Amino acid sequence: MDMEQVNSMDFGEFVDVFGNVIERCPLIAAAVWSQRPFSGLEDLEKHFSAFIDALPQSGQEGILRCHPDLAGRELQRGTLTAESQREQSSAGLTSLGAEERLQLAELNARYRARFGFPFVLAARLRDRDAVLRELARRLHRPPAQELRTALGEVKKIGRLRLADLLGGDPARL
């Protein structure tokens, strides 16, 4: 798909297409439809990023909560969006055994309480081992800190999927 076939599509096809960049926000998508034109990937991400820093606290708070815990009930129950499934199927969280399992819904759950969202990172760019070093490490931080950088990762999936979707470099934007 390129920026013209973007450009061009209606309200209902764009949120369609774009709905689940920002995870089970199509709001967002909504929002960004009106800023068209958009003159490529990067400023079509812009855009989506820029939705999310205008909103207050709450807001950003209420799309990291839309993000379902890596390797949790979601995933177990098969209701896990597309994206999501390919994101953890590729970290290799499908596939972890009862202990792992354990060990990652002990810190999801750690997280959670701690912060009131659940633990969000780009999956796809990590080996579960390393997802989770991040829990564990990221379980530590302020608040404040720890919301920067769950958004950070919100950003970096959404990119990932934009590029997805159009045929983009994602390292590029």
Ligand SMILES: NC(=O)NC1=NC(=O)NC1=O
The other form holds:
Amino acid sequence: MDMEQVNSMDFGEFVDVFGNVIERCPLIAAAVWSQRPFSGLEDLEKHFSAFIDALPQSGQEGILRCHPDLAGRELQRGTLTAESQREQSSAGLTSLGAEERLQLAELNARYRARFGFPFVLAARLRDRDAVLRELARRLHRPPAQELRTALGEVKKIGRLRLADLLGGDPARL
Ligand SMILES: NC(=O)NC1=NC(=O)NC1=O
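Switching from the form predicted alone: structure of the form predicted in complex with the named molecule?
Everything in the complex follows now, all chains and molecules, and the chain you saw is the first one.
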């Protein structure tokens, strides 16, 4: 898909295509559409990020709460979005042993209890050991710092999903 196609999309087409760039937050694509025309992948990504940055903290935490846990119930039940399913399986989270899954579930629960939102990380860029390591490490971060880190991961996930949609090379973003 090239930028001419993107810039000629009506609202419905744009949200159909880009509605899950930020997991389960089609509102963001709906808002970004009105910023068209876009000069390229980075310009699109900049508008998605700017929308997130402009939200009040309650809105930013709401975005995080729209993310399914890593290797959580939704993965077990098969109710993840296609993008999440791909990302979580690429990090090896679909083939965890019972012990590892339990450990991750326990850390996720502690993280959510401490911060009030789920642990979010761009799973496609990590393997399962890194997920556990990152979760254990970030669990003790000050809340304000952790909110910024988590939103940074949301943006990384969004950038990778945009690159998939536009056929770009994520490494070159
Ligand atoms: N809690 C999460 O980090 N979820 C996810 N990260 C990804 O990269 N895909 C997800 O579903």
